[in-house]
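Next up is one chain by itself, shown in structure tokens, the form predicted on its own.
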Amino acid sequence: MKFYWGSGSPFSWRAMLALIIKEVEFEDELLEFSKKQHKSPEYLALSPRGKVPALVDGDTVVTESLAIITYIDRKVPTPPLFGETAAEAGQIAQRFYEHENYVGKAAGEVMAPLFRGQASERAEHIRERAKTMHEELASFDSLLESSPWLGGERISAADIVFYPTVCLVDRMAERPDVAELDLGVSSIADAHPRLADFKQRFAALPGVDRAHPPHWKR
């Protein structure tokens, strides 16, 4: 398999995590956004929207991170990322979509103005959305009170999707402009202890550091 991705893209990150958790051998091709490599004719032939990630497996090309995770799970059934029973699959899918519709959305609304350099001019908006983000994170924190992972006793697609968001929140909390303007973005460890433990356990899994954004390691 060949996997095309971009540094810092949470969508690339979670799709690569699925490959790693499944212990799939793959070649990765890091596309540089600054050079617009994701808009090159060669890449657009694979992914017409010019988005990352994309997975090539022989004659099969899969784009969209959720589709890639599903494809990998069908291609390599063990360990199962969507559970083994209907009840497990339903719970994992519920967490999956709760992240997409609530937690991830709220975090994205905080991140967008920060990454665009609009911290000062949109400070009030960020504070409002940060409050919602932490409320949503708290709901996920409470889920870990009764089980080690979001889908139950085993790691699942819900955890794979959620992990990059937790890391990005911590990355935001370290920014100087966040501290200077008191934007309400707290570190995971300060605000959500069970999520901090989740992050630490996930990060310790073999190979997970491969998926971390390369520019974070410099």
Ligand SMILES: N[C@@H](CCC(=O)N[C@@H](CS)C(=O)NCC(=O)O)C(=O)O
Given for the second form:
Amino acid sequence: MKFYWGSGSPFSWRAMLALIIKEVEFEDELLEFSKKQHKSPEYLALSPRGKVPALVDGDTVVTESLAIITYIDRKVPTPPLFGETAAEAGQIAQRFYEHENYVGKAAGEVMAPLFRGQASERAEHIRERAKTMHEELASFDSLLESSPWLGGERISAADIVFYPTVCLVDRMAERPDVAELDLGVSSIADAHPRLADFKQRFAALPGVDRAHPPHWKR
Ligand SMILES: N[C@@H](CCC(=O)N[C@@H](CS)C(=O)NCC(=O)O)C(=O)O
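Alternative state: the form predicted together with this ligand, after the form predicted on its own:
Let us now look at the entire complex, which starts with that chain.
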């Protein structure tokens, strides 16, 4: 399999994590956004919207991170990422979509103006979205009181989508403008102790480091 990704893209990150957790052997190609490599004719032939990630497996091309995770789960059934019973599948899908529709959405709304250099002019908006983001994170933190992973007893797609988000929250919390303007973004360790433990346990899984944004390591 060949996996195309972009550094820091949470969608790429989660799809690559699925490959790693399933212990799939794959080749990866990191596309440089600054060089518009995701808009090259070769890549657009695979992913017509010019978005990462994309997965190529023989004649099969899959784009959209959730579709890639689903594809990998069908291709390599163990460990099952969407549960085994109907109850497990429902629980995991619920957490997954709660991430997409609430916590991930709020985190994206905090992140976008920060990364566009609009911290000061959009400070009120960021503070308001950061409050929602932390409320949502707190509700996920409380889930870890009763089970080790967000979808239950075993690691699942819910954890895979959540992990990049907690890393991105910490990345935002480290920014000098966030502290200077008091934008209300706290680190996971400061605000959500169970999620901090989750982050550590997830980071310690074999191979997970491969999906970390390379430009964060530089
Ligand atoms: N819904 C898509 C979203 C993918 C996406 O938005 N990727 C961003 C990077 S985080 C991208 O490639 N942006 C480049 C562009 O839109 O030009 C998925 O889940 O894979």
